[in-house]
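A single chain, nothing else alongside it, follows as structure tokens in the form predicted alone.
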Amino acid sequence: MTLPAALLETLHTSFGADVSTAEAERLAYAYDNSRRNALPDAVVFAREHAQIETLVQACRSHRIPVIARGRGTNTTGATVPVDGGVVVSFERMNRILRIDPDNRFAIVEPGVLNGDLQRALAPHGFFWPPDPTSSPWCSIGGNLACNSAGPRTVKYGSPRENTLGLRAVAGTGEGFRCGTYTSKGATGYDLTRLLIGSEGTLALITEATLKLTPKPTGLRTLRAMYRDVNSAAHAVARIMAQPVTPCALEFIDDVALKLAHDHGGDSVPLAGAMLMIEVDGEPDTLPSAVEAVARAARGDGLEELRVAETTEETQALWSARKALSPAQRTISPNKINEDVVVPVSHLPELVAGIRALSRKHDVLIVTFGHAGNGNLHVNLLPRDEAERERAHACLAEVFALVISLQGTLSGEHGIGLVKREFMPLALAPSTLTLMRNVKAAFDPDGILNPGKLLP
């Protein structure tokens, strides 16, 4: 579509220089990591709350798409701009407000990168919780849109639960505040959590507060080897059942570690599968809390266990799971990267679910990730088209059978474009009335995101 003259003069007047309808930049915003593609009518580039107010109430007069975005690093194609629009990067509101250290919080913008941001917090002992894998380059707001977190998750949560309060700007174009500045708070509704995995639907996010927790002073690593898969998923329910919270715990499988040996070299070890355990701590109580562990990971079915004494040692036995995304990339540039969870108890019946199922649909599937939450990366790698089409007929009985386990189709990635077919898998009809309904409270025109989330 073209905009028209009087939204573009608006923008102009807003935004200064930091509009781009020319094509070189256009095409730059409109796709993200899922490889998913389609052209904005034009970029902005903010720089404070009052712009995002602007820009929502003049693109809501013209019913124009908005569509917030950070570093384009999420892989389910919730930043691509599938009705055209106005996408706005948030990449150079990029300030770090406030450090806190006393009330345990910071206050930031979304276009912050989490890696600067825990650079930044480090020396005040302090570090926020979710670091996703691409943290060095992926932004705060995503991570809030998506509800991002990574391998600390399993002892020190979500997004969710790493954020006092949020401003934001709804679809009305008024802006608001939700949350608080303590850490504990009773007072209405909770909109804080809501927009927190909302992928833009919602609001625009223009300001973060940060619960912060201090860092711990020391950190060991184990690495244990399993005969098989069922070994070390019943080796999960185990360390997971024990008092010691290990800080991550991280599941690779056979096919998985096969593949990062090819790329890796002898440092990749081979095994059924394989376990990469961090605990974390202060001196005095971190040998109790690693033995704790290494005694519940120690059963049936374990062929090593290693524990490292060294950085150099740490480094090594983290070698397998660094070569697992490159190697991946060489046998299939169009990978499907899913991000579903189960409850703990059930993940030998996932595992041994996908074997299956890669065995019916004749698909190489690889899989690991975060196995203390149950959450696991599901890669399926076609090699070609007859593969595609095989492996996207695996991932709907994938997604079926994560649903009969009690699970969810996403831990991390969110829905975004590539999985909003298969949300009524996952939720009933009245469920999603409701969230249709709250969308409407928050957006009444369907301006943010259009195409995203609900099915």
Second form
Protein chains: 2
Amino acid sequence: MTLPAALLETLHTSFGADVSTAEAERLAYAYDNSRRNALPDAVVFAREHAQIETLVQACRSHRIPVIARGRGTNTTGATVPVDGGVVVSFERMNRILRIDPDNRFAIVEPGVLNGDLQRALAPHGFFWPPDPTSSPWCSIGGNLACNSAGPRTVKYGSPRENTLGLRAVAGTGEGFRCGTYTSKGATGYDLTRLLIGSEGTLALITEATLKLTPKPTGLRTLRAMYRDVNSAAHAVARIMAQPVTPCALEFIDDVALKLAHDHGGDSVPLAGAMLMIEVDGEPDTLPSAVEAVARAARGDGLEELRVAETTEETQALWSARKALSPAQRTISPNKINEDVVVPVSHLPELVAGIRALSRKHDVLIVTFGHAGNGNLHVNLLPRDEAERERAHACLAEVFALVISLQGTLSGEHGIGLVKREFMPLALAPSTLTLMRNVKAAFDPDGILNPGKLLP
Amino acid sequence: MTLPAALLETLHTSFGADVSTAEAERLAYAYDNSRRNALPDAVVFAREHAQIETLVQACRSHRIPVIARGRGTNTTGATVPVDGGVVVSFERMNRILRIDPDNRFAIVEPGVLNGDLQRALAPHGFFWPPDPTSSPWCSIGGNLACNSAGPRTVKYGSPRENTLGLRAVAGTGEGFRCGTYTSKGATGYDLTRLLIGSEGTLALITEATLKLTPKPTGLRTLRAMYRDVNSAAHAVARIMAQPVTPCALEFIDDVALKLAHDHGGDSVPLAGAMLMIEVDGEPDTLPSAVEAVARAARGDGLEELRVAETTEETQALWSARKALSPAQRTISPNKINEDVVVPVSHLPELVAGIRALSRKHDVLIVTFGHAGNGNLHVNLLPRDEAERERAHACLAEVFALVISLQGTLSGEHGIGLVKREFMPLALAPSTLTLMRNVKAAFDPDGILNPGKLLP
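Switching conditions: you have the form predicted alone, so give me the form predicted together with another copy of the chain.
Then the entire complex follows, led off by the chain already shown.
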């Protein structure tokens, strides 16, 4: 596809030097962290809302796809321009427009990096809860598009619980605002949450009003080692059934621990399974919070429980978790990185079932993640092409297992390109039909991020 | 309108004895707490999901309105059948299907009363945060339809933040499920939040999976009296800018205090304004929480700060707030009961502006409510027909003031019938167009609760 001359002229008029059709630039915006790729016909760098209205209107009149892109850190191919078209990068539209501590909100452009926002909020005593591992280099716009979460979600919620309002441009080319500047609202349909997690298929977000949370001044870290994954999973359910909700409750299985140990050295402990638990709050409330969580962590199968007393000890306790990502990369550059989620009490069955599937398909699988939400990263680590094929067959059975346990396909990565085919496992035809109707309500010509999310 | 015989036959077949066209029954379901009323052509009492599919399909084929109704406690006319049709009462579909403390959710039918659910959850150590004043006799289905909140929202959020998934029947007559049984999910569009607050105009909710929160075992109550509303409003902003978020932060202005005093006696204090503040948590964390909140409550204009030490003292501190509702009723049986919301730091301007409008239109207005969310009940108390007309003119200016302060029309009551005409004040035409498109996506023939929410 080459873009119509009239469209290119409109783009040049509206974006000036911020539009490129050079192959080098198109290559750089062809892929994301899914390692899938497809060349766009042009790349534009947005700087303001009005440009997005112009762009979408022009692309709509020529039926050309428009793909919004933050920093491309997503793992599902959600920003890969599979049908060509125009990729809109928001990386230059990255101003923090307002920080309003009295009203507990911040207004940002979509290209602001998550980490930059957190740094700007810190002096005010606030933070924005969503904290993907990629926070230093992922954008708020991307976090909103994918409903990206992270460890803190167990206590503080995902972007859907931490966003008050949005400005956006629908697939019709019309700009609109939705939501409020207040922490409460019952004025019409909740379009804000509908856009969050819609992966750029309904509208392009050009501004967000984010709900801020006071940053607790104290934090304590615990590490619990268990005889086996089953006893660790039961401890997770006990911890979540008592009143003190931890701000992180991370699980690491024995396979992952072994891998991290082999890669990271003796400082990484070996055990049947491990939980990393953090509690936060005002400093004088922490001793009782630690005690409450520790009480719940104790039980059948606990082998060791340590509480970090210093920053150094905290870092040491996290060493296994930190060693995990590089260790996986050395084994399999093509890891399949899933983020399934089940009700917490079904974690033991999930972990046992995954183990059985790993054996059945002879594929190495490590399992770790945000156990407090029942959200586990199930990473399949194929080492060659034959294993890749077996891994794909295994994956379908992992999803079927998750659905049978009342879980769902994705807790925080989204669907994108790579999980579309599995959507009918998770959602009945009537639900998918309604989602398609909603898509048509925002984007009647289907130009926004085609080929994503809906099967 | 009389219903077509074929439709009535379908209703009798599906609902058996649970369908009525008797005038007495139709009269009983003609109105809600808005005191508006309009006769439905029939009333049916649902007992299961399949009946709702049959009902909506049959009504759709005859283009007959379907109006879902919980317990009719809403104040906006949201359940008044203005175009006739069939009112579906969910009061007999009221089973708590499952309480799952390990996974922090409960599954309920829509007719379960909020208060009954709370009582059933208490032995498990959990609660469901939304707590409208009407909780003993309002239904969960109604709470979801209107996104009804209450004082605890300041800390725990509204139904949108406390619901995991829904089962429902769209205006097409098709049943569907949306959302998850997990506390995290990124699998497609968020239809759950879209239905919450849609006032029965998109779909009829037949089952809800509610997110539960551990119930803190301790609670402390503070009462702060201020010289004037301005200093109280500034204290609210200070309290919300520090890390300890209260679980209630209620404001009462001087006019309301005087009214409550005249009605409730000397136990109700007189002052320029009053704040009722509650903090909850585990008992050993409460002293520091009380101290943090008290520190923020102190400042220019504080005249008295009391902390209740016993249950009796707590009840005494709440006496003014409790005396308020009956006091208003004695003055004006036709009070106009609004629930506008502004960013917390704009409360001083809101309260001052309302005072000016009260003088300008010569209408008594009392202002009180959930100040921690910036959500104030602005109650206009006209005593006769002439005052009623002035009150309506005043109301339009109240809404204009709220919008000018970056607020919105409703924090927790919703729009219904009575605020529809004001929607264009709050939402731009492009946003309203998208909402109409969403309505058409769920209810192509416009049979669900016609005449509500959208202008």
